[in-house]
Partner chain sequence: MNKGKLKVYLPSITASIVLLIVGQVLSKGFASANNIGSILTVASVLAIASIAQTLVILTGNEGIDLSVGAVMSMGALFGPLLAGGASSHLPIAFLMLAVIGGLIGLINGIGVQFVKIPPLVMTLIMVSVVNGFSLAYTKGQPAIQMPPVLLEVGAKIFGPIRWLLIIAVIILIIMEVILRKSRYGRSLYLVGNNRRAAEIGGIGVNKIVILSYVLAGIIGIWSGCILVGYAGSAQLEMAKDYTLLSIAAVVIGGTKLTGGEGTLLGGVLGAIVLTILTSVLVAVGMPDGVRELIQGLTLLVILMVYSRAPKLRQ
Amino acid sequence: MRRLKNIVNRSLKWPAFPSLILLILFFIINVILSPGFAAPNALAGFLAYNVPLVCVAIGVAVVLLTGGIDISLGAQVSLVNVVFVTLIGLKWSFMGALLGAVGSALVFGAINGFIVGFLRVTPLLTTFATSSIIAGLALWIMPTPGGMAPENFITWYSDFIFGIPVPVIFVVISFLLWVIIKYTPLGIWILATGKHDMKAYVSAIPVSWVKFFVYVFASLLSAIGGIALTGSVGSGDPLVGLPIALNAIAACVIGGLSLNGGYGDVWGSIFGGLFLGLVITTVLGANIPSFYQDFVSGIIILFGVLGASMLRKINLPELNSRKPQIETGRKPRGMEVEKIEQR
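Show me this one chain by itself, in the form predicted together with its partner chain.
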């Protein structure tokens, strides 16, 4: 009984917990609304469509943990998609095109990381500017949607391996990459940097490199997401990734990651991403005319972020005050007895 209480207590304190509950709740709603949703094929379809968002969300989550932000990842997803399809169109081998596409994202990850980590420009605006550069580049390479991904790749992407949908493997790989980092000193450094970068520097942490690394890491994950997206869409589109930039950040906020850095669990970004995917699916499933879908999903994201932020404020009041707590174990000297008063 006490152990149960312990588990309950600990999960209540787990930052990703509210998003897990939301996810389960919305899943149940979906299954009730359309009973076919729980069928393996329908689920696989759902995942195929939403895996890119989840991969990018994991990348953003790691950046958020260092107290940074990256809004260029959506554009990077587009770039990966466009480069991959274009290279395939130029008769490159599959591996060659894959490496070329991933490499293009990593270059921009390195640029972001260098400017934020070493030149110490604010990450918001840096990635805002690079987002425009990357989007422009994608548009330059492929001015209008077109091209084709290799057909066997598209069929493989929607297939199962050992009963597991292939898209899930993309998420598992992404998450495992983070887990490896988490158990190296870098995992500790990321959290420390996010809490206070000057303190981290004084504690002999290579702060600039840590920041550089997380932007490159986020780019790697957005590249994985971009490849997954290509498998899902099947063709090239220079604007395909743009909505992901914002949705991934929203997913992290809903998943309980702090935008101020240092708090949260990467699990939250997965739950948050899947939750957003479910919401959009629900909106689509509710037969709302297509013109209203953007507005409705915008409103839902707005309320999701507002709600999650307010919940955090209630749950973690200490985030708002810098004051250390005082232990009141010891008694002060006898106040009545020794109070020094002038007679």
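Switch from the form predicted together with its partner chain to the form predicted on its own and print that structure.
Excluded here are partners and other molecules; the one chain stands alone.
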């Protein structure tokens, strides 16, 4: 009994727990509204459409853990999509087009990381500016939707491997990349930077390089999401990824990640992304008129955010009063930490 109680308490304190409850609840609602939703083919179609958002949400989550934010990832998804389709149209090999598309995202990830990490410009302003640049570049490359992804790739993306929908592979790859990082010193540095970057700095953590890395890493996951999106839509569209950026941030907030950094679990971004997809499916399954679909979806998402936040505050009341504090103790080279913060 005590062991079961400990498991329950640990689950309630898990940052991603509220988003998991929301995900299960809306999955049940969708099955009630449309019993065929639980069929393998229907679930595969749902995942094929929503996997790009989940991949980007994982990237956003890692950035949020450092206390940053990246609203350019949606534009990067569009860029990867149009670059990949354009290079395929120019008779590049599949692997060459894939590397070219991924490389285009990594370039802007490095630019974001350099400006935020080394020039110390506000992440929101930096990524807002680069988002406009990337979106404009995508429109320049492909002014109107068109082109065609390789037919074999489209067929493969909608298929199953050992009974598992292929889109799941993209999420697994994205998550495993984070797991590899999490259990290295870099994973500790990311969390330390998000909790208090000045404390991390005086502890000899390369804060600038950590911030540089997370933006590059987020761009890599946006590239994975862009390739997945291309397999879903089958063609190029310079505007196709733009809504993903803010949806990914919303997914992370619903998933229990703090916008202040240093708190949360990447699992929450996965649950939050799938929850947002289920909200849209629920609205469509309820036969709500198209004029009101966005309104109803927004209301549900708002209540989802509020519900997840309230559950998190009830289960973890110490977060409400958590304030950055400078610990006393060993000071670098005789200087007070407060003085370093003022520099």
